[in-house]
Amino acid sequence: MEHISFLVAVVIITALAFDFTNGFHDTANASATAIATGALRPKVAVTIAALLNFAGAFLSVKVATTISGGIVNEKAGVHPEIIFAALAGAILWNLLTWLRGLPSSSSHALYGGLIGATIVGVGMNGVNFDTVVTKIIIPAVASPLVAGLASWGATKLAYAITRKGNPAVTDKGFKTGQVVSSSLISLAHGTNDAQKTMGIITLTLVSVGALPHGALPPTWVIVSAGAAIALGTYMGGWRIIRSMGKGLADIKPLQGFASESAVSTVILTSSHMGFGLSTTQVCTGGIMGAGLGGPKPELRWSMVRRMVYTWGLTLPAAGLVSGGAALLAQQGTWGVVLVGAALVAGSATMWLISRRQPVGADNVNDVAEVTPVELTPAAAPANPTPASTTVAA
């Protein structure tokens, strides 16, 4: 422990800061439609969450080694100003999409912060490419699709096996099977995503020779990730919950049934593969891939539209936002300073103005019905529905 030093210890504490917001950014994930459908009440939803997503922290480090020594060459002297630099634009992006009510990935923040920072600290060099590709490219392209047609197709079996049943004991059979698979995604969140906050801690050790390269992230990294996102995690984020379960479409119990049972397969396959997806993209693919396999295809594709584009913009908004804050940080002292009080205020500055607006877990479900929109994007009314707007508070 003599390796870890004031910046160090900064770095490490902003990287727990991280994931206490990748959990309150991520509860949606596991918590909206059940929440949506009435299967839980909020707080009930969000505590069951909190104790699963610690509780997965401890299933698997794979996703780990992918940050912390696969992401980033770790001999080619990255040094904690620039895991400092990522973890700021990451967390800056993260509060940003919150405010806004928006589902973006988290993990592509932290990637995209890590990339911009490196870049800019060690050059292209320091950064392998193939990894990124074939770890973090391929998986946000492919996780949603699979996801979505994988609820899409559970929806259609289950309404096909439910057509003749009575439709309360349905939709009460659903609600109690919610309680499950919700707690399923909740266990595969904290397996993968607990582990990118221990990949980068685990980065940061080694980058001061505190731990070997290729070591795995040390107990007490894992303890305390895991807590961190559960703490987040409990808070709630309640904007993105609303936009997740009422924003995209009007999710039956059944459809969440199915929904999270193909999102947690899609989550749980992929962290014992190593792949660092974006545990939101999957948990909307799977919600749209629900609302559009009910007996009335439909979505609201406002919604949809604005969550896309932001989904894109996530790795290179994060990397342009870190690779400043490289720069900056790698001027000394004042550098470093200067970037954690830019954090420090956007942060605030983020958290006052949500208070103009609170969304908790009184109101979480309270968004005006819209008429469905029809099944294909071009018939999406040109001004945004009560519904979508009301989201976005």
Second form
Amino acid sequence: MEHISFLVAVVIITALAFDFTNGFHDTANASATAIATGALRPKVAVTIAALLNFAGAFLSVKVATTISGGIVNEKAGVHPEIIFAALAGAILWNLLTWLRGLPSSSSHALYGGLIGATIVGVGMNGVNFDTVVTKIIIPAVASPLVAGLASWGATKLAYAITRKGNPAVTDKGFKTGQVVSSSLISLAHGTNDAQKTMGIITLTLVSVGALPHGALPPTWVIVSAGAAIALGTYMGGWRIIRSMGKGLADIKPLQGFASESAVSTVILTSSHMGFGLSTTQVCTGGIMGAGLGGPKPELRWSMVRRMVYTWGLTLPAAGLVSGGAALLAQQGTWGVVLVGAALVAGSATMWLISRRQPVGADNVNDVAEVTPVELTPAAAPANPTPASTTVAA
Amino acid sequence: MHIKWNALAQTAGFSFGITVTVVAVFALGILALSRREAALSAREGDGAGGAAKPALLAGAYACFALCAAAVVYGLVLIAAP
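Return the structure block for the form predicted in complex with the partner chain; the form predicted on its own was the one displayed.
Next comes the full complex, and the chain you just saw is listed first.
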């Protein structure tokens, strides 16, 4: 580790930045339903999620030996420039979807980025398209359906069982259950997603000879990856929490518990069986199932449609941005600097736009009909749309 | 291209079964607690009907213990894949 070049330092910083946006984006997965039902206060929910994400980073003994799980052919010459370009595209897509309050998959953004950057940098032969289908496309379609179905069945059954119970007792009971089930999601998330960043940093260090082949992630890598994802989680992607907790359906504690249980089960069973999947999509599926399984089945289909479009767009969009970034970054140090500058400028712009319509712990449960922030000032009317109603919380 | 449909179906089936079972058992536990609450307030009213109370409480705890066992198993899966 005596010599870490400029490029490697940039890749490590960018990887940690991606890890931060990953936590930031995915806070909603564990905490949206717990916040929406009042099982946990917003700040408490994100604090618990952050701590468990950090703990999750240390929990697994599984070694982060691949960046991509075989999606790109890492031996075909995946240089630090390509990894950097992939990360840049993934970060920008994560921030853009956050700005629109849409829960997209951070893993898909990263994979899309890697695929795009690899096609530009190495060629089509650098990507294993079979693996893309079996490891990304099929789980992406199947997992939200399974989670939704399980959550729907559990909601139906639980309502039937507790129909004659005292509502005050059942609500309190399911809220307590939610604390446990949402914690389990956070822990599983920290284990899965922090590992990805650790893998990227470790393999970058290996590729420049700073670490021997097959090395375990050094302690500083584990700690910094865990810290970055925890910090991101704690900052709370409130816009996404609002979309998922309030934008899809009106979730009661029973439904929140059923959804969170389905999500934890699907994530744990699939990773045990070797299927990678997106926590975000599984969560969205679980919430939809719980919404449809309730006594008054309802979903806000406009939000469902927007989320599904975003899922489909994530892989190609991140791939396009990363492909462009790879083209630049390969030109040498000035190209890397240019991509870095574009990344910082793009992120800053999106943050500034988000300030026009801030969402935080104080107003995360306020709006029932979630309207996305308009990207063009001209299209934003001064008065809110008539459809937006305020819920007396 | 080799797609493991069998493993996929198994994962889906297990996920569905485990979720529905755990949530149903938890709901039964809550129902027991709810009944106990009702029994307690009924006894305060007429001084009778307290007999079912310990059984309901024990039943509720048994349900929650089963759910806790499922959570512990989940933790084991996270820690040692």
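In this text, the rigid core denotes the largest set of C-alpha atoms whose superposition between the two forms falls within 1.5 Å. Numbering follows the first chain given and starts at 1. Bear in mind that the values here come from a model prediction, so they are computed numbers and not experimental data.
With a cut-off of 2 Å and the rigid core superposed, Ser264 has a Cα displacement that falls short of the cut-off between the two forms. When two forms of a protein are overlaid on their rigid core, residues whose CA moves 2 Å or more are considered shifted, and Leu205 is one of them between the two forms.
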